[in-house]
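So this first bit is one chain, no partners, the form predicted on its own, shown in C-alpha cells.
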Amino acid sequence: MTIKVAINGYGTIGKRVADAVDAQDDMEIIGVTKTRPAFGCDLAVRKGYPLYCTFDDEERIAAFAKAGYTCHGGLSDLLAVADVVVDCSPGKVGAANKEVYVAAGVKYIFQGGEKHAMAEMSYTSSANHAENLNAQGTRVVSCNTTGLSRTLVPLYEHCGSLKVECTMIRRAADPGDSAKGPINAIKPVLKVPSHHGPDVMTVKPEIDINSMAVAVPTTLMHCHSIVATLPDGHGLTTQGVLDLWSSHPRIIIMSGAQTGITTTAEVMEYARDIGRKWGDLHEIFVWEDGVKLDGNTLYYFQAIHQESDVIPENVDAIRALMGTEEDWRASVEKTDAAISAYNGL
C-alpha cells in the first residue's frame, strides 16, 4: 500500500514534511498547497511536486497559472485524491480547516501550534504511537514537547513515575523570518506553566511537569534547562541515564570538552558539517557533561532545533494513522534510514 499525502502549507515546516514523506518507499505526495505565487512554488517544481491553491476560490487558483505555475486546483481538489493529509499551516487556522478534512473523509495530522483539544489527540512516537493507531486524525505536538518527550519518556519507563521542572530558553524566530522579536531583550514568557509542560502530557499524561519559558535573541535553536526527580530505588547513574538514552532513537549525546561544541550555533555548525539537508538537526542534542544525577536529582541541558525535530515525526503519525506499522520502533527506523539515503548520507 502506498499512503497518498498531501501537504498543506508548503513553508518552513511544509517544504520539509513533504521531502520526508518523498524519501520513504510506501508513500507518496500527490501534492502541495500555497496560498498564492511565491518562491515556495519554484521549490515545489523543481521538487517535481503538484502545485495546489490553499483556496477553491477560481480567480486565486487562475492567478498561479497568471504567474507562470501550473495549479491543479483548489484544496477540495487535492483532498479527492488523498488519503491522508499534513497540515501545515500557520498556527490557529486548524479548526476551520479540520472542518474541510473531516467533510473530504480524508485523515489528518495537525503540528503543534494548534491545541490538543482541536485535534483530540496528540503524537510522538516514543510516548504514544499505539494510541494514535488507526485514528482519523491527530497533532504532532511542537518541536519543544517532541524534544522534552524524546528523553523524558525513556526516563518514566525505567523509572515508573517522575516529576520535572523545566525552562525553555526559546529562540526569538525562525531564521527567515525578520518579522519577530526581541531583538536586544530577554522576554519571559509570563504564564506557568507555560503549555510546553502540559503539552508533554497530552501524550505521556503520568509525567509531572512543570514548565517555564524566556525567549532570546537568536534564531538557532532552543534550549531546555531541565531537573527531574527520580523515585526510590530508580536504581540509575549519571552514565546509567546516558546509556538509557543512548539506546533510544533521535538522540545525541557528545562532550561539549572533548568536542568543542559547547554553544548552540555550534550544535548548528556540527549539523551542516555532517551535511544535513537545510543543516537541520532531527535528533535532541545532550551535552554529557551537562548531566548529572544527584542522589533522586537529574540535573541536563539539551538543545532543540526547531525547524526540524517533528520532521521525521510527521511521517510516523503518518503510519500510525493509517496502521501500517503497529511498531513505532520499526518506523522510527524506516523513516530515519529513507532520510539518510534520500539525502546522501
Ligand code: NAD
The other form holds:
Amino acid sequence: MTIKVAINGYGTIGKRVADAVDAQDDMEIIGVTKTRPAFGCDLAVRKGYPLYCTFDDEERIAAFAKAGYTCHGGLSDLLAVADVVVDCSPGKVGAANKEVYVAAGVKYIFQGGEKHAMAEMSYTSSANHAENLNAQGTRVVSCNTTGLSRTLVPLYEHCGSLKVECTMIRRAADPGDSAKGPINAIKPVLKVPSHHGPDVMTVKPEIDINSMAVAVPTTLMHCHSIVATLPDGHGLTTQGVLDLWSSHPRIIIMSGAQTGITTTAEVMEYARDIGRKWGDLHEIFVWEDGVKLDGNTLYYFQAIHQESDVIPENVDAIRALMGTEEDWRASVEKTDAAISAYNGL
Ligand code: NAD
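Having looked at the form predicted on its own, could you now put up the form predicted together with nicotinamide-adenine-dinucleotide (NAD)?
Next comes the full complex, and the chain you just saw is listed first.
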C-alpha cells in the first residue's frame, strides 16, 4: 500500500516535508495547499505536486487560475483523497484545521507551533513512536524539543532517570523570514520555564527537565546549552556519553578543534558542502570538545537546524499513524536512506 499524503501549508516546513515524503517508496504526495497564488506555487508545480487551495471558497480557488496555476480544488477535495494530512500551517491555526480533518475522517500530523493539548498526542521518532502507532493524529514537537529529545532520550534510557536544566539560544528568524526580529538585541523569553523543557515531557514524561530561552540576532541555527544531572551509578564517562550518542541516529558529533567547525555558521557551511538540499541538516550537531561529564553532572552544547531537524520525524510519524512500521529504528533507517539518496550522498 502506498500512503497518500497531503500537505496543508506549503511553506518552510511544508515544502521540506513534501520532498522527504516524495523520496520514500511507501508514500506519495497527492497534493499541497497554498492560501493564494504566491511564489511557492512555482516550486510545487516544478516538483509535480498537485496544487490545491487552503480554503474551499470558489473565489479563492479561481484566483489560482487567474494567476496561471492549475488548482485542483479546495482543501476538502484534497482531504477526500488523502490517508493522512501533514498540517504545516503557521502555529495556532491548528484547532480550526483539526475540526476539518476530523470531519473528513483523515489522519493528521501537526507541527510544534501547536499545543500538545490540541493535538492530544506528540511525537518524536526515538521517544514514543510505539505510543503513536495507529493513532488518529499527533504533533511532531518543535525543532528545539526534537533536538533536546534526540540527545536526552538515549541518556535517559541508559541511566533510568535524568534531571535537566537547559538554555535555548534561539535564532531570531528563519533565513526566508523578513518580518521577525530582533536584529540588534538579545531577547529573553520572559516566561519561565520556556515551553521547550516541559514540551520534552510530552514525548518522554520521565525526563525531569526545565528550560529558559533567549532569542539572538541570527537566522542560521539554534544552540542549546545543557546541564544534565545523571543518577548515581550511571557508569558513564565523557567518552561513554559520546559513544552512546554515536550509536543513535540523527546525531552528528565533531570536534571543533580538529575540524574548525566552532560556530553555527561553519555547521551550516558543512551542510552545504556535503550537498544537503536547501543546506539543511536533519541531524543534531554536538561539539565533542563541548561535552564534559564531571561526576554526575553532564555539560554539553548542541546546534539545531530549525528548518529541518523535524522533517524526517514527520515521515516516521506518518508510518506510526498508519501502523505500517512498528520499529522506530527501522523507520528512521528507511526514511534517512531515502533522503540521503535525494541528497545525492
Ligand atoms: P511558514 O509561514 O513558512 O509556512 C506556513 C504555510 O502555511 C504558508 O505557506 C502559509 O501561507 C500557509 N497557511 C497560512 N494559513 C494557513 C491555514 N489556515 N491552513 C493551512 N495553511 C496555512 O511556517 P513554517 O515555518 O513552515 O511553520 C509551520 C509550522 O511548523 C508551525 O507550527 C511552526 O511552529 C512549525 N515549525 C517551524 C520551524 C521553523 O523553523 N520554521 C521549525 C519547526 C517547527
